[in-house]
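Presented as structure tokens, the chain that follows is alone, the form predicted on its own.
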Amino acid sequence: MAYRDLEFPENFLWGSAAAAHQTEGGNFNNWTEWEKIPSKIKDGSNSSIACDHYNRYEDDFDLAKKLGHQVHRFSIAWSRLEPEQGKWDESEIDHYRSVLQALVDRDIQPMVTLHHFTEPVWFRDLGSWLNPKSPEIFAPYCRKVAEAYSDFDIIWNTINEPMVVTTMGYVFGEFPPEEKDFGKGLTVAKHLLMAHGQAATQVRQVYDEIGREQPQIAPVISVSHFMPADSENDDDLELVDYLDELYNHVWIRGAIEGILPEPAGDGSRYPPLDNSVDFIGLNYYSRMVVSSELDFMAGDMPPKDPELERCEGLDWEVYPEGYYQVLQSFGKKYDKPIFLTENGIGTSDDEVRQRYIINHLQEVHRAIQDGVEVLGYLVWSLTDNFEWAQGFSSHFGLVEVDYETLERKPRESAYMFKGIIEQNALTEDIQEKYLLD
């Protein structure tokens, strides 16, 4: 097969991203309580130690400088700086301090997300999400870390993912706390909406407060590229439109149009959502078949495709294809540039991974050469991490980590990517090396 250079804008970020629970270790809030439930992790483990990030942020960040990152995202954890309500942590605030300190030093752009899945144990005690005053709760904190940080140049993230909070806190069961009732997430999804545009309103106004020029600030979202099991099947096709709405785009519409929409809100206008998405934060891994003969709502699906790949543990289908068609379909429903925050495989075969970027940044390539403005490229995730609800059975990392020694080794993929991070290009010899040899 022959291949071209592809190569990306002048300016693309690459990179890497975290978040502080799977990484850090010594962490309590409601994640690492309902770990200690038998059978909630799938691979028994916990992530009283994850890999020890806390300790080691600085050795981890001389890799990702050694391996050519530009930038790199990661989460602050609400709990670590605001253990009881209305109390600060001035230690754990110090801390990131000197996180980002270290990331500035080795002139890798941070990327700080102020929500990734975990809060604090006495947050979910008041109900969490579900908790109507639960925004305003939240907004205190997203003050407190703006107005520490707001001397560094940060890129801001608001909510990470706030759909898959939604469907697998709250519908599906999977995730703390376990809900299984639709109303509830949206209700849920409202109120993480509603978060959102707190976050957004209070890094604003200190900023405006110091006199600082106005950060980039944008949610992050997760997205799936959603297909009929039967493309001759109308219910099927009706099923696919609905989901992709429903999933895909009902919150970041919300977040752009300053509204609270249909099905979640009443399509009313909150005012804090004004002005809070600079550019979308969009994390892909996966498609999702779906059939109307099925009970989604169950979590009933149709086969995996045996032909395709699949991510370790996850069983999530390597289709890069689905990449492009949410480029395109977030590039022609909303005016905002594209952040791809996270994208990745666990596989404990390297060579997938390296097929996987690969494919994946050629559709990002085609996207942005049909107009899609694309700002950079994350990798999920720097190193092998506690994969949530997988424990630590899913490998992900451009470095691998031993868990018994917490030695780091990067892995070829890693070295791959930095040539790319180098020429700002897929180069055709980058391709013929890992997609033929």
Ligand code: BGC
Given for the second form:
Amino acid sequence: MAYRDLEFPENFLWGSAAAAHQTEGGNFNNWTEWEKIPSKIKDGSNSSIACDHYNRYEDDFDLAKKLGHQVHRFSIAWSRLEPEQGKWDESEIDHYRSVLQALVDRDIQPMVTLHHFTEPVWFRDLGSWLNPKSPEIFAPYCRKVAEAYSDFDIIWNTINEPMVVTTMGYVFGEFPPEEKDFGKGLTVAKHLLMAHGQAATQVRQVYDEIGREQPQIAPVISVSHFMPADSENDDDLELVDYLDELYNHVWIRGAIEGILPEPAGDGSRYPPLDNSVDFIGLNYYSRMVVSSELDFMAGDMPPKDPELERCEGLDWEVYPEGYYQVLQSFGKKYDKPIFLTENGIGTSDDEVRQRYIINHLQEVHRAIQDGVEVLGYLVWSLTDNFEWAQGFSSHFGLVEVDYETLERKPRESAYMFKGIIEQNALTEDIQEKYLLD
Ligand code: BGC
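The structure above corresponds to the form predicted on its own; please give the structure of the form predicted together with beta-D-glucopyranose (BGC) next.
Full complex below, order starting with the chain above.
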């Protein structure tokens, strides 16, 4: 196959993403408590010391720098900063100042996520996101973070993947608190939308108070490309539209339009959402094929395509074309730029990762050519890490972690990605080298 150079826009930003609970080690939150229950984590592990990133962040950022990264997305552990409701741990606030400073020292742009799946245990005990007051309970933490770090040049992410928190935790019951109740899921989605509004409002207020120019703020959503098992079956097509709307669009439309949309809300305005989305943070991993003849809510799915490569453990099908499709649909529906805040694959075969990244970037480039405004692309993840219910058995890192010694070793894909960053292009040479072997 003949390849050509695929150039990315000027000022396009490249880097990687991670999250506190998955890399830091030493956390105490709703997940660490849940992980203690036998059989919850597939490989029998728990997050424990994870990658010890809490102590090794400088070395990890040295690696990110060496690998050419321009942006690093990470999350702050709410449970560290506010170990009891209303009580702040100043030493933890200082810790993240050092983390931010370490990025700045290496000329890497920090992108900070306020909520990435985990919560303080006291918040869990108050009913977590089912509590009608949860958005207001979350707000002081957001204010504290904004006050503590507003002197840094930060791109802010409010909530990571609200629909994953909703579906995995409250509809399919595979993450804590293991609820299986669609109605509760809707309530949680609504409260997470309000929490996003509260977070953006707090950050904006703090910047206004100190007279700083407003930063860029975005929620980060997980997007799937839904496809019908039978493209001639009207019921399948209807199911695809329904799920696409419910999973991919309702929440973000609410954030952009400033309303609490049905079916989660009643369509009323929620003023904290006003001006809460500068860009859309978009995470894409895979497609989802659905059939109206199966009970989707019970988790029944059609058989997977044996021809497609899969993500280790999670079994997601590799489907780059879906990236183009979702980018097209987001580009058409919303007048907001998109930052690709996560894309990657868990695999022990780095050649699979190399192909995955290249094939997905080809689709990103195609979407950009067709008019979608994309600001940047972050690989999930810088290093291997604790992959939630999969434990340490799914390897998403550009950098391999030896969990015995905690030694880091960049994989070939990390150097390949470095080459892409340096050229700001997916060159013909890179495509030939990594796709034709
Ligand atoms: C999450 C990450 C996770 C990744 C792979 C996203 O859903 O934001 O925390 O590790 O996907 O599953």
